[in-house]
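One chain comes next, on its own, written as structure tokens: the form predicted alone.
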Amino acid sequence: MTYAVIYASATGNTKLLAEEIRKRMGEVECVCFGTVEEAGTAIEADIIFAGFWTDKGNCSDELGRFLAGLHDRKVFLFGTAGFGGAQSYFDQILERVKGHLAADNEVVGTYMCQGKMPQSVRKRYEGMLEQNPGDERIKGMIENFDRAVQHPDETDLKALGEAVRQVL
């Protein structure tokens, strides 16, 4: 089975997942591995693994355009989100991302996990907390940031591997 791994990664989290997919699938059947810009649109593969970072609850614009250009493909969506770790939140994001695909595509699998965020995000949260001391929502955002620093971790990569294995 031939495959392609196409991804958009702002902080390196999604690229890490993409590399894990290639490692688990093997090099021999990989017809394309790279960013949306590197891949182009003329990809002939039995399955396309499309990876994204979460931007305002959806995939980035460049990956959305890539997905919109796919037709009659089997697609496995994978992504990272800095905020939250709840599967229900990830499922909402995945549904939005699926919305970029034409109806003639088949989503054969999905995977999402938390990913670390740039330190500038924590500084912004700290500034918000200085302006609103005691704000529990902002405190929760800082706690989430601190949890996200470790992700994607080995547990995340193993779960991704299992999701890929189920597709095969």
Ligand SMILES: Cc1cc2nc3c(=O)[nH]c(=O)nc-3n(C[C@H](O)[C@H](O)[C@H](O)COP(=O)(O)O)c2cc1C
The other form holds:
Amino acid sequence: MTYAVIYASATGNTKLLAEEIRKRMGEVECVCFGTVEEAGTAIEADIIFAGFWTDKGNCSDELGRFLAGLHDRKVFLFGTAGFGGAQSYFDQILERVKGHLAADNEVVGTYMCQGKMPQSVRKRYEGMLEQNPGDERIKGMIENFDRAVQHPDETDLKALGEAVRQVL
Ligand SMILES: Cc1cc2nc3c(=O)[nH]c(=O)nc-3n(C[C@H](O)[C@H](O)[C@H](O)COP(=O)(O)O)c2cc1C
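The structure above corresponds to the form predicted alone; please provide the structure of the form predicted in complex with the named molecule.
Entire complex below, previous chain first.
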């Protein structure tokens, strides 16, 4: 069974997941591994692992366009998001991302985990907290930022590997 891994990763988190998938799947059957620009013959693979970073609750436009171009494929969606902690949050994002796929594709698996954000984001939150001292919502955002710093971690990569294994 041939496969391709195509991903969009602005800061490297999703790329880590992509690399883990390639490691798990092995090099031999890999038709293509790379970004959307490098996708080339990827759409011919038996199974396409498509990875995204969460951009305003959805995948980025480039990955959305890639997904929209797929037909009659088995697709495994994986992604990272700055906010974590609840599978229901990931599920909402995944539903939106699935919306880019034509109905003739089959989503064979999904996986999402949290991914760290740039330090500038924390600085912005700190500024907001200075303007609104004690604001619980902003404090929660800072706490989330600090939790995200470690992700994707080894546990995330293991869980991804398990999700991939179930598809095979
Ligand atoms: C412009 C922008 C928009 C983002 N929107 C969201 C969002 O709606 N929800 C979320 O949980 N994370 C959001 N994030 C955080 C990223 O999705 C997260 O850090 C992700 O792991 C980045 O993956 P990458 O390193 O592969 O680019 C956003 C980040 C940026 C820069």
